[in-house]
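A single chain, nothing else alongside it, follows as structure tokens in the form predicted on its own.
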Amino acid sequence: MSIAPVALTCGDPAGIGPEIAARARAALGDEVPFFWIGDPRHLPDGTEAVEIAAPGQAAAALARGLPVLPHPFPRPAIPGTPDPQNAQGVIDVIARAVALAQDGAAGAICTAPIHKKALKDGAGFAYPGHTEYLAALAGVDRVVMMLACDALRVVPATIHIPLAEVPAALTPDLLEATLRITEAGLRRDFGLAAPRIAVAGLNPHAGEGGTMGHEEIRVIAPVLDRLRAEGMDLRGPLSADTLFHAGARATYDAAVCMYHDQALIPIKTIDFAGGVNVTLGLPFVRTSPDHGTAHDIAGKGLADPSSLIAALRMAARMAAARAGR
């Protein structure tokens, strides 16, 4: 199905986002219509970089170079030193693919690594993050992030704080808002008809009936129970050490856990340089790779550009199933 194209931010031009976008161009050719939002100044010396006007033109530009929709920067950027007079020019080129994205100009959104602290310091950026801010502008009040590669998709309940934190932040409320965002989120955009869910339980072994702990009991169960009861196929809680085997993997289409490293471990072993960071929940599709900026690496023709290929084909793989609904 033809979609509209994959608007590619620029992220931190400091960072490896930009040598990378011109490496899956390369590698992609035209298989999968994007642009790339950012100042063409600094992409990678020698870069088939074409510019363009308007989203529109970016299938055509494909074939001759890396379509480029020109965003200006103060500052010309040095590899591996984040510039904060750049910041804002960062900040408002994510602004600028969610308007396309929202006018139907961009099918997706891909979006390459910032440094948040940069941001913080040269432009007051108020969000933890990416996801935060993406959220903030949408209009959304919560969304989840997946993690996905070609044999697992995983989900964790609870993201970016300590383990101690875990138990007290695992509230039903949370798990609920979860498991619907995730399922919904294979529905509409990975094209599920009955979306398969495994849910992990918190301690070992689920918990082993109270003998390893009660939050399986007291917290997990009772929402699955009430969600299985509208029709919502869900298994669990079952033990995260036997949940991620192949022949367990066969048996559902996204893992929910309950911590971070519970649901990036797993996937970070099956496919480190293939997995792609996901944000269900908002109304535009949007995927990134799963890495930082590399500062010690950028500029230096060693960055890897497997996830972000990962990611464009998988925004564009997204938005298809959205448009075909």
Given for the second form:
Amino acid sequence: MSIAPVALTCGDPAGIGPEIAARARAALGDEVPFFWIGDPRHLPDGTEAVEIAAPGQAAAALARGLPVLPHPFPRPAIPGTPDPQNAQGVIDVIARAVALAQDGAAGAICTAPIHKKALKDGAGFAYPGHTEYLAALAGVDRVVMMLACDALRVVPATIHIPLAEVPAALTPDLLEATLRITEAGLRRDFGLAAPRIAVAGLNPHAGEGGTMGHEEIRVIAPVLDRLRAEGMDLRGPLSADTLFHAGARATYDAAVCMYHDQALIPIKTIDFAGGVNVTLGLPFVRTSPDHGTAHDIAGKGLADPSSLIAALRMAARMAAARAGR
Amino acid sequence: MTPLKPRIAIVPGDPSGIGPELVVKLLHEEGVRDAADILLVGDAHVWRQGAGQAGLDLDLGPVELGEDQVGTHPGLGWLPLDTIAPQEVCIAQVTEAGGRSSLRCLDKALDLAMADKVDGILFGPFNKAALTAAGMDAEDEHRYMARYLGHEGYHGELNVLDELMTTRVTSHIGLRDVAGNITPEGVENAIGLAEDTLKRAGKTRPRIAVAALNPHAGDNGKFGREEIDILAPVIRSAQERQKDVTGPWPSDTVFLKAIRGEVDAVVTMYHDQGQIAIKLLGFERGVTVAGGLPVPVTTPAHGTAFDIAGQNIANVGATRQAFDLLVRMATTHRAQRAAA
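The form predicted in complex with the partner chain is what I need now, so please give it after the form predicted on its own.
Below is the whole assembly, all chains and molecules, this chain first.
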């Protein structure tokens, strides 16, 4: 039996989600088994769409066009202008994708960008973002964000907080949870039997023995020691500036970083377009392209589908790894 | 009028490391000896050691010069010093003698620069532990040089890789202390250092991007206010003075601007912000500029590499880039001095 297809959500219909879905199918052909959930009216004119009644029909439909599991919305989409009346539909499509993944009909989910303010204004969406909503649907407390491209996987332990607040946010509890979820994800979703994780220090030269900060000695190293005793392959805390050149990258499967830009500078510098956002710690595989709704260019045929293509490919590969193939 | 050829002093760095080997390799690189009048400053046996390690004859005909001939001699010259006995050189070891030799050669080159006999200095890698053992009375070689020269103005290290140059507002301090040290004056100084260095390197109107401190440049104050309260006003003020300074840019994509050739320098807020990008892009080609000093000084960014010292496998790439950048800076420096 083949792997269940990837469920791709429509995201904000007024953003670039629908058009990059159509272009991803055109570029991929039937290379990646996936289907799109949304309102067929929101796809660009001329899209070769094939309506399906269930995910199981996606693989056959891909040969003819974009497989669409229809989810009717109240209103058509106006590119660049989110319609409050469509907000609930965006939320429902995400829930539907999760339900399909939970019962095994979808092998993974890939989410197109949403516009949080539009969902809040139109449907009272109370979550800070996509990921928190997915975690709530799945009933998990803690997830980890990973950014991945062919050359590098990075996990920022802290994300959208001011740099000044990073040291206080880096608790042993957070680091331990981040490392555990990352390690489990590398095993289950990336097929690595013995994942090697490099851990960056917080300070320049990883603190250089405490002369430029003590977090390495007081917080990071004790957590690493404890988890190493359990058998995890952890290197560090390592000096962040020498962690990302090609020779260093060959020595680990993922780098856990202490703050947003410590992780994002290397991956964006290596691969600006191809970075894929992966959520680890959910009961299903979830990826998303590393960009937003791009309202300014929506509907103009300018949107670049390459990050979505990378996200679909990665979701399918991860689903296969999780299924043990 | 064609600018005068710059006169460049080269010191070997720590004789225990790969410096002497790299300098001899550099002298054999195409175009190097045409680009400048070069003066080797150091001990005869150290240079011969470098030639032996590089497997190249020092058949370069370096002309032994007396001090009074320095600065007047075209081509390749050599000012002999006696800073270390041959038996004191221990390859791949940290020694007080190696540190002392490093400093004495550097001192001489600085003296020559201040006497207007050379227009720039290139030094081979130093070993910090050896410098400290030899009694270097400063935190690093940049501060050492400033102190030796009696220079009290703003100075600091710049990191260069190909077309990407970075300066930093903060450097070797804990991340915890970074935000509190982002001050308008610090940002202005880091912008000024980039601007002055680029002008010396021949850019008449340097394009400078200022990196943000916080993720997504703070996202309009949601993840930090330093962009709004400190960086934006400094940038606006620079723009009002007709400088090509932009930002604050999110730091995860600002380096791509430099790679694409859209800017000449990136002003970074903390050590790893720029160093991650530079070391990722070209671990073997990076150059360090001792910026803000009265004389142009450059060096390869890598260290003494004791693990490969004496094996003739050291890559001359960074030294070549340090030389090429120094030639540009020293040419401007000489012309400015001549005009003054």
